[in-house]
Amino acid sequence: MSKRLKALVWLTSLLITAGTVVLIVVSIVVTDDHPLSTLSPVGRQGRDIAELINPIFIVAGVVFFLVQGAVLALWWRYRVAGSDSGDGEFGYYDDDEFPEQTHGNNRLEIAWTIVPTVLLAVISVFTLVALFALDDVKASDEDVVVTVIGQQWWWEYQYHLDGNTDSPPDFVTANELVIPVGVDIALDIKSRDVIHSFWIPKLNGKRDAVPGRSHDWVIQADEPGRFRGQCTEFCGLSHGYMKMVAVALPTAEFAQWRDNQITPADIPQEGTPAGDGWATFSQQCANCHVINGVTSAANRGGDPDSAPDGWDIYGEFNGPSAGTYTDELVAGAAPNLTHLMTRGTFAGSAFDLYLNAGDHVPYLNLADQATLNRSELEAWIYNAPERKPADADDLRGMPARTGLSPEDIDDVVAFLSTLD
């Protein structure tokens, strides 16, 4: 090996080491632009996780540099010396020749067995303490329990304000879980179809949503804000687009939001764009989407004596009692749209409902002050599978509505804009 090649090998090793250091520092320090970071918690459970991760990262970093340093030192110390010719080339061994062999060092072998064992034992103690704390899912205030239901490929939230999940929910939303600041909110996590995993890293760790089972969890935020999450169990075609948002509001604002969510929507006046949009929606969309106070069987021209579209259609596991949804694990349910315009995202939080609203518009004022992302919403209504891959033929995801004219879609958006 020439001196130039030897220098290149040495420089490459240094660059790899330096690059690793930079990546570690950046991943720890620069987290503002990474909404799924666990390293900048804003809730009690998130802090428990970060307080476990950070020391482990430090220990792992020290071990990494010790090991890499030892490898480089041994490589340099026991490299083959240059040849006697003085031409700067490394020497080499013939096939039948071996370098001097070292058969072991009892002290070193005992040391590098005991030290990692002790180190891992200490880490395991702190890990178990953190896991026991996270597994304590009894909320401090159980007046509110939210049933969280995963479905291909969005999340539904059923709010039980009295804490009784055996009765119909008080109201139902989708995609965005709204909670009061400083309050532990009990979650009852389920699935309609396949295994999903609920994860909002700034607030807590992951909890699986498994069909046929119920998993308790708790979520809490120390400060107001909007915190992104992601399904972390591969669940099919649009798994990567199955997102969620937790919105933490001050107590008074949460009460205002809650009271509004309970209020049913109104049928728009006939002869208006919104009224025409409702007519189109009732024919094209109301077999899957519920808008409480609007999409009852009577309002769709059905049996006037049939049950209205109250919250009682949401039974255990969000299964139907009124035929709007299927009883099968393959879900025919769709997001409840009663107060769609009070949310900041749609389509499983894959798209923003408003333009640049997250930075400067208060959450309760989105419908009044923010600019509707009309082009994205219209594109979604017209051909949802093109925007977010789905399998609508098997009741997974929203089907395309390519038969609607641009005027029809404009009217539907005008109707949806009234749902605040």
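Heads up, when I say rigid core I mean the largest set of C-alphas that superpose within 1.5 Å between the two forms. Since the structure is predicted, the reported quantities are computational estimates derived from the model, not experimental observations. Positions refer to the first chain, counted from 1. What changes on going to the form predicted in complex with heme C (HEC):
Once you line up the core between these two forms, the Cα of F64 ends up 2 Å or more from where it was.
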The other form holds:
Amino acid sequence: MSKRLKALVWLTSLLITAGTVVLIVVSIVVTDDHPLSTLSPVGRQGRDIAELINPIFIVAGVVFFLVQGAVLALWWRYRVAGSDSGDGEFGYYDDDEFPEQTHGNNRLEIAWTIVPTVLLAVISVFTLVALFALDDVKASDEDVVVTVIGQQWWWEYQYHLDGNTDSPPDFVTANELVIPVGVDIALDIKSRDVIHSFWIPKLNGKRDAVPGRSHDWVIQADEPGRFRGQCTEFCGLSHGYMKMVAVALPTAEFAQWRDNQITPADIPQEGTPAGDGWATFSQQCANCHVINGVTSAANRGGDPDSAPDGWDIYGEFNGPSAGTYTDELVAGAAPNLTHLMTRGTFAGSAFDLYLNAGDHVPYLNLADQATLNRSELEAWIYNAPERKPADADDLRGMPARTGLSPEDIDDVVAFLSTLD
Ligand code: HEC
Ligand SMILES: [Cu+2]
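Could you please show the structure of the form predicted in complex with heme C (HEC), as a counterpart to the form predicted on its own just displayed?
Full complex below, order starting with the chain above.
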């Protein structure tokens, strides 16, 4: 090897090693406080996972340094030193000075088979214990169960306050999953189209949402807060914008939030901007979006009798057999907007609905205390696919409504603002 080449190899290995160490340190320091970090869990399940990952990471680190150390030590011990004979070539043995060659070493081989086996066996015991703990839902039959439905590209939450998922839910909301602090909330995870994966890293690991299946999951938060999540199964065009938030509220605030969610909305007075907005909404939006107490089967242009009792809080099935109502809506179904203004984010939590809705604004008072992100909401209503890639022709995502005039949009926003 020429001197130059040797120096190059040295430099490269040094850079790679230094880079790796820096990356590891930076990722630990930076992600610890990152909204999507598993390293700072806030719930029992998240902690179970962290308590499994951290020791395994340490063991893996020790193994890494032992093995790499041994490689370096052997390399140093058996290097050919000072054999540069001046012709620029060095590092080669002459045949007669070749070191003694050994073949096979039973003791060593047995050792490096047994040690990893024992290590992996121990790790697998702890892994299994953690896996079973994650499946252990400490919720009773009467507790709240939330059916979580993934679809391109947002999340729907159907709250069953009595825990019975066979009957219609008590209310439906989207993107922000609100839970009371300190209790296990059972989730029943489903999909309306393709495979998605539900993941709130500070609270629990991920669970897939698979069409035709129902997966049990559970989340719990130790303290109040907003915890970000992300769909983690590639699900098409706007997968990256398919986010969600879990909001943990103190028990009393959760009860207040729940009572508000059950309350239907009111039809605004005619002649007001909100009233005009409602008129536009009923023509342009209500065929997809449901607002409890306001949109009904009739004003969605369907036959009121075709909606099964209690299920009419869902949107209309807008697929091939438009006009029929079903609980299993395929894409084309849209977020229930009854209490839109109580959410901090919209459209798969890709956008903030309020400008200053940090943790300091009490979640229950968003509509009163925070500033509406009006320009983003208007841009969304006017041309949603421009803000978040969609395939509205195939009933994926929200279609553009570029026929609306600025006044129409003002009125629609005035109407939406009443939905708190
Ligand atoms: C063809 C069905 C359809 C029509 C018509 C429609 N939308 Fe949507 N809308 C959707 C879908 C689907 C989403 C979810 C899109 C996403 O998150 O990617 C959505 C999302 C929204 C959201 C965000 C809700 C949330 O909580 O995330 C708002 C607000 C909204 N639409 C308002 C309107 C308004 C106002 C109109 C009428 C001018 C309208 N939509 C017309 C399908 C529709
Ligand atoms: Cu997804």
